[in-house]
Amino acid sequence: MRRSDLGEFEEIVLLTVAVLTPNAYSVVIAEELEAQTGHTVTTGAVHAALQRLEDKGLVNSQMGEATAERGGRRKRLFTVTVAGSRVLHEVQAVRDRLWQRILPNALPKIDLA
């Protein structure tokens, strides 16, 4: 798997279910994404990456248990293969070397509040 396979929008979803294992379905993930990017994310678009992600091997899934909370319908649960953490791993040193060659007024100031 090259990096260049992975787009922007798949690899936060492939993160977001790394943070929400064991729990990662597509309602949680998409409310996650919402809550952390601040933009409004669709299921359906998360259905869509994450099934590219399992296509490409990143990601597994299999169906949960029953919950009332769903009216008694299961949910499919996503874990992040072994590709998957090894792609995120190396997504994660080549921003980290990037950033860390950025000098220290290479960026102008922003306010992130």
The other form holds:
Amino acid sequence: MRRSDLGEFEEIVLLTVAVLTPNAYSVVIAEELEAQTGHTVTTGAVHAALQRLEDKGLVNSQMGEATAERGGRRKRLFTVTVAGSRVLHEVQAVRDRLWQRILPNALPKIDLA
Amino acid sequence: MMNTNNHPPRWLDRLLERFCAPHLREEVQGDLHERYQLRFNRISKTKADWLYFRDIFSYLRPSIFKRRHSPKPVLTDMLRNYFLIASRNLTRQKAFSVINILGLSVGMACSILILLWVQDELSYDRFHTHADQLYRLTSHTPDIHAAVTSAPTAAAMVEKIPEVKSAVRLSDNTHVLEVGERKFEEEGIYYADSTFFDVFSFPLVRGDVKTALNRPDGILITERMAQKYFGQEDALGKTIRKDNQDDFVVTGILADIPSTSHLRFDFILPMSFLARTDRDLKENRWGSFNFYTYVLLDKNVDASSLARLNKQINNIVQKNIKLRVDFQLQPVLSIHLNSHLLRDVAGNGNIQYVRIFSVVAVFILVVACINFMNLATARSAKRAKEVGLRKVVGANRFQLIGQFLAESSLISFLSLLVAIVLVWLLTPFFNMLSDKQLTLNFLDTRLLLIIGAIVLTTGLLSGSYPALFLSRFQPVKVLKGNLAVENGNAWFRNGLVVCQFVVSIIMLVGTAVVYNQLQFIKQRNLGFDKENLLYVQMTGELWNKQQAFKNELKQNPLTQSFAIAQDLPTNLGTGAADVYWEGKDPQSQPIFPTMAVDAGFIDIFKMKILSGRSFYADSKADSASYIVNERALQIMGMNISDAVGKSLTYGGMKGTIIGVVQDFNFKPIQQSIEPMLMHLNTWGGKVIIRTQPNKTEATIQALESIHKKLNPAYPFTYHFIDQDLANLYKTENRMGDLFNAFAVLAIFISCLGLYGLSAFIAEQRTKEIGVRRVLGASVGNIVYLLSQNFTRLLLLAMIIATPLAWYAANNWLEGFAYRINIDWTIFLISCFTALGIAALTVSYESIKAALKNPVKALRNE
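Please give the other form, namely the form predicted in complex with its partner chain, since only the form predicted alone has been shown so far.
All chains and molecules follow, beginning with the one already shown.
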């Protein structure tokens, strides 16, 4: 599996799965992303990304328990696989290396406060 | 937390349920509802509804629609089951299956062969580009209907009638053609106008259509003849010598004439060449009818304007001749099947036979279908349980009907495969019988469609009754084991058996009638003795050396009884209207066929002079003497006693009647005897020799040596009168043979079905027979018991078939002026043949059943 096959949205969904494990499923991931980014994230988009990640072998899933909000339906819970973990680490390593090579003053200053 | 208020819009839910694959529905719907709740609590209902809507649409993608393969049974599984059951049924009862498939395939093979034949008969002359605009001019008087017209008519029509686009005259001839060593007498020679290719579309392989017939010494030959005369060499531009004197240059090579052309020829010579010598052409004679005239009409001419054209043509011709003749344009497409005129081209078919055989084809197929229906309904009890069970587990009636129809279609298709093999095997034999070159061409879409239709109709027809009947069973009754359906069923089956035998008996009667009529033709006393007569055409120098020739003939005892005549009493094509006698009604215009004969003619043919005398040998005085037949006396109102000595004018020559000859047939016996006028032969013709019995070979040799001596330049050919006569009835004989073959097949198929049925009934009544045997019934009793039902059915079939067969046979015989009477013996023989064959068929199984040891039949319950 080549890393370039991992889209930006997929990457962030994968990362969120890792964050929310052991309780990662479409709704909470979508809510979390909405909270983090401030944009509306549809459940369907997240579900699609999860399906693709599962196809690529980066996440695993099994059915979880049912709740009343879901009308008694079960949820599908996702966990990151070894391959998924490796991909996340690689992505992070690449970014870290790149961040470290940015010269001071190379980026325009932004007021982060 | 959950209440009805915070439920998402139901229609969106339903939409989701519709498109979402079932295995994903739980998690997806769960996710959506959970999120809806979150949003509902967090924001407002409207906002939540809107976001729910957006969410639903975010799921619109293939991975959500795609259904996982379902393990539930689907249509194909049921079909597979149908096939399985069908093949099990076929293999379990092999005998019945063989009877079914064999019967159906023989029936189909017959139908396909007949179809090929009919299609061929109907396709005559359609290859011409303007086939539906082509017509032939025919001439009619009350007595005579002829295919020929006079020489100037063609040109006059083109000139005066704008609708006539083009016209061509044809005249057939026999010549001796010669290229180097190769020298043959050729019959397929037509003289034709240069407009030949404007009218007809016979393709020219070499040469130019526009100029091919322009030069008077040009000749067109077919590829076949190019091969025959020139072998591998290129024939174009080569020379062919005709009758030892005229040289012709090959100006074109025609593709071989299609077998579906009513005109059959191998050579075309220019009419301009004939015009140098032919008196009709030189003098533009209107009154002499010797040419075929074909015209190409404008494409706007329809049936109504055709009558107007006929009138115009009649007006043109009537100005030029005194005769009352009615001219009619005859569509070329109808010539092959509908034209039986005087001097018509040889080898025409007959629409009646096309109809008869089409009916026969349908009959045979129906008989074969009946077999199938009969056996299927008879065996229905065996499948009743299956039907019951299928209904119990939910099959509805239409599914069952579908199943049985599909099964019969399957069998019908299997039969087709066997039938195609049969057709392939039988085609050479069939072609021999029918004198055609038929092949099963799978690239012919129309043929394929018709065959497909035959298969489908056969399948549906033969499956229809069993399907409707079997699907009606009530599951409770059949599963309980008592089938009280036998009665109505038996009625139906009996009806079908009667139908089959009606067809068989009609075919048998037909065969007998055709055979008897053909025998009648063969044995009929024609008024002369046709045996041991052979004749030679007097070609080349023979007529000029006639004295020497006659002397040579007289010297040899083998050839000494001879006559020289222009005409033969086989298929006479002459007819004269200019015959006058004292007291002739000026309004009447009887046509007298004429024969130019010599002194020996009447003796040689063993005709009978009723009063007066024959011509005197070498008598110049008899040049104005006439001999007439009895029919002519009737027409002229004379008696045998006083006719001799009366004056008679023919062709402007006033003379006397010197003798009356007994009526004899000089045309095919479809036509009755017409008035005949014989006059003295002053020109060549044919020399006819009566050979002594068993000395035919020697006579031919003697004749050949005389011929070689006097006429060395011409090849020697001879013919037999009785063979010529037999050839006249070739079509009838051929039809007789075909009819025989199909009658045998129809009876074979019927018996096949009857055999199956009797075997089934014998099997069904095994126990009953066993009990009867134990109680003392003899084998005879049992056989009687099993056969009596069939005998009753056959008697009924006889009663129905007899009038139908009589009607059909009479209809056919009507076409003959001299015919047999259908007497009751024919019916009796046919009926008893049918009865005998049926009895043999049924008795085999009956006797087998009766002879079986009753212990075996009763042993197990």
